[in-house]
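What follows is one chain in structure tokens, specifically the form predicted on its own.
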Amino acid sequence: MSIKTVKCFIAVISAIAFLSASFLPGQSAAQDQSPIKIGGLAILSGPLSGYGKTGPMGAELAVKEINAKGGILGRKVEYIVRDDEAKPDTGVRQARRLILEDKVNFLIGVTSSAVLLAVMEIAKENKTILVGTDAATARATGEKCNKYFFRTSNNAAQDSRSAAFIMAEKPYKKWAVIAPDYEYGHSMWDNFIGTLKKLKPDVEVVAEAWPKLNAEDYSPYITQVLQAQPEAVFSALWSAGNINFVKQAKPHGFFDKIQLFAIGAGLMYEVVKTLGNEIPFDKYWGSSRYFPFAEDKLIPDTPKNREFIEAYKAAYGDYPEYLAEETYAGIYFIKAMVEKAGSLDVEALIKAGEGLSFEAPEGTKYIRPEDHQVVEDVVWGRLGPSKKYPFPALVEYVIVPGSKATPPVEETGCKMQ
């Protein structure tokens, strides 16, 4: 062989080393110029679009941060939203539009849980991780687990959970429920029921509500529910249901003799908001993800809750919907997960956000490795007049520490894979 023939052989060699080296897959994420693509499933139709939206909103704000530091690993972020409309086939055609025309990175939001577990399975099927930031059935992270999903929102067993502990505390035995029937709706209200009895074995249920999604009309539940006499009341009702709901019992006289326990969407800005001092601010207590507006002080008092909101109010001139900020903390979770991997290698995305705490306007935010399940703080509380806000304000509240609300991994039925 001449030495002009080997140097050709060399050079040849060199550059199928080179080219391959600028396409194997789990390639560092700092040598790729190209922006790190997130997918959002969002409602953005029908009635519930209002709220839905708002997710979104963080989303979007989130992201313009991140550019305006220069990005993840010197990489700028593209968001892109899809309307799953509430439907799990739309979710389930948009996530794959998505992922394979699309090409985003990751998958994140869906509030709907049917939505949810039936996305999950294109998740999965298609190694995208995809971050749950509402959708709250406990399945998700329980015996549907898969280690391409997490959860940077409490998922229902934790809001029912925390709710027991402090309805346990309370004087009332004689309960109904009035919830939405479909996953969410008996999710929270089996995880709800099933813990307050074990605390409380003497726990009566003498009614069960269960209108569908979106109802319009609740008198026949509200007369069901008032007929049964309970001492209280658990509700899963959310956005326009609960609005709804609340005043349309009003005239019944429900809240002179029955206590409302709205868990969830009890302190949704957008409940809150448009309700104003029609609340039957005596019988009524709330549990939000993020309602952070109390008399006294900003639940967390944080420098990073404050610039949230104010930098939230400075992009969209209100104040931020829980969704809003769940899905803003679900975007820099992502920034975290990739900067601990320094790729994006799926596998290596996986080990990262395993165990992974990062901060958030709520509060620090743990994403327990076993079921990928975040840990945090749940906060329970009843409403007044506010003299801060234009809307009312939390004047008493109980926060439940994340370790005391979240099930142990045992009781979950997770089983990683």
Second form
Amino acid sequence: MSIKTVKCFIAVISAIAFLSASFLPGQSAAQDQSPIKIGGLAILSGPLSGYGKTGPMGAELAVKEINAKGGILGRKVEYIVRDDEAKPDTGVRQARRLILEDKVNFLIGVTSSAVLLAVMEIAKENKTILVGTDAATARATGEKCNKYFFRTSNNAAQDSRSAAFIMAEKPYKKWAVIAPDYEYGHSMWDNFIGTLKKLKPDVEVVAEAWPKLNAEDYSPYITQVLQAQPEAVFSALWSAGNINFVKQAKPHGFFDKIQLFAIGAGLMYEVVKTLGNEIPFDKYWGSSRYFPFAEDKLIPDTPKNREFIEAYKAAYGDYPEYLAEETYAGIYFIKAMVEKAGSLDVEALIKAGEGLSFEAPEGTKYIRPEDHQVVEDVVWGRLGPSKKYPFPALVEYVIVPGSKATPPVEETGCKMQ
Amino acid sequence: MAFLFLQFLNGLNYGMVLSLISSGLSLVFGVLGVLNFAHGSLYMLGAYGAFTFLQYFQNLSMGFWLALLLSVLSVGIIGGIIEIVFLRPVYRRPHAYQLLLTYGLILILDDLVKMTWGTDYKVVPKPQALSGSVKFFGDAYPAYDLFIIFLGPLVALGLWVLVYKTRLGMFIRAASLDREMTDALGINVPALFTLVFMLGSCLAALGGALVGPIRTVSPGMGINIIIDAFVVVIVGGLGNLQGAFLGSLIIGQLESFGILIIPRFNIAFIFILTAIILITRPQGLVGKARI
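Alternative state: the form predicted together with the partner chain, after the form predicted on its own:
Every chain and every other molecule in the complex is listed next, the one we just looked at coming first.
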């Protein structure tokens, strides 16, 4: 290669470089018109897919509403959802695809706590904001917290602390637990019984039953718990687990003697709808992240909540599962965050998200700046046959304010970086 | 005492459900030489079948039993179609082909179930007569669970009589020992294989239809049970009916009493037992003596 050719080559290269550099501003101007992309992670296959798909359904509804009203900062919103199969390695792979191939601006969703903790690392690595709308492990906004992660749904500590405040007022002293034997079940129980014992020192634990997650036959555990004669049982069984347990426990005479408190899945729409009037109404208290259907009024009785339920029914012909509402709210959190920041600059977005309050169907959600955890009310209640809905509705309920349910920042172990 | 007795009944109940599933699995393996992964999916179809047929007979007093019967028969027919269309071409291929094929069937059947019935949980109501409880030493035990405990041995006995005491059973046993020879003697072996696979499918469906009222019916319910059923046939001896029954009884009691000994590790008991059997007695407790 002669010197001349080399010079010529360099000239061509620099010309290309110069030309493309001069196009860059034009390109980013064009980008401002391009859609804001949100990447969803949800369980879309396997036994949990029926429940998992309700998250994307809520997200799609929110995106449709936002786009109909002109988008966010004048830009359309695009939602791309991928199946994490409730497996950490799949979740990690799909999160990478969403960030690197689809070039999403945000990640949202994630149902399994194990998947969430793994995906959080990917989001942090790629400096992409991840909005958690379901997985409950307190560690995500505790010792594992990082500034790219926000959670707009309650965590295990809030759910179970709120339970303890309610149970402390009840007369029961002899308690037992039945919960799936993995992180979720144990952290629910530890938080609950720890708080309850502080509030009411004479509480006694008489039996612990730890079936595996998604077990189908609970009879041996039912007999084991009955043998210990507790007055109340704390259950963190999940979805089908809770349905199977209640169905199987009833003819064992469980509900003749024992009061059941079913956290999380107790008021899951899917569970309430499936069990229907088989629920032992007098002996069954439950909670959920969102179950607004009380016989006297909606909880909360706001236009936002009414409109959401109507829009959801119109779109899908069914009432919303809590996960639909949480993911719907998560999309609106992103909207509020972008509008407050005025740009898609990640640092600016994080600043905007911290301390942000926004309206969701279930009420005001406030994002605590120190750990990026939402602070919101928790509803516990008792069901009864309904004239208003085709499934049982709440006939008695207690609302624990978020400020009371949420552990103080010092207790979470979060050191934000 | 009463407590231990109830716990024994719980184990017996689960054991009998397992026995229905694993006897079909073992029968099909013993005769056809195919380890049918999709056996759990047929169990699932049995549950969905009972749910669907029950919609039509809700007002009949015998509605549950009619739905159960129709479901078992329809799954039997589906099993027959699966055998003729999918399994027949691969009998002479290596085992890996059959494993892949039946595994593929799980995915297909799961998706078909989702497309037909959706992903919502389905509820099968209990038959009126069995919805109550029976008292043992003052403690309640579900009448329906008790019914399963009685039905399990009856089905196992019926199957034993069919295989060991009838002319058809003789053909089945002959075919399981030597296909070619049985064929040469003028017995229609392909038809016999189809019949055996249909019978296996019916047993799976019966299990599925029976657990409908005590468990949720959902896509993927086959996966959970098939793992336990495999453990049962490994413990009892692959392809062996008595082994399947004995294995079911053992696994049922282990599930039930395991939680009392080391509450958090009862799942481990089952796999430890399986490992011990695999190492010390790979042919299973009863042995591999074919059907």
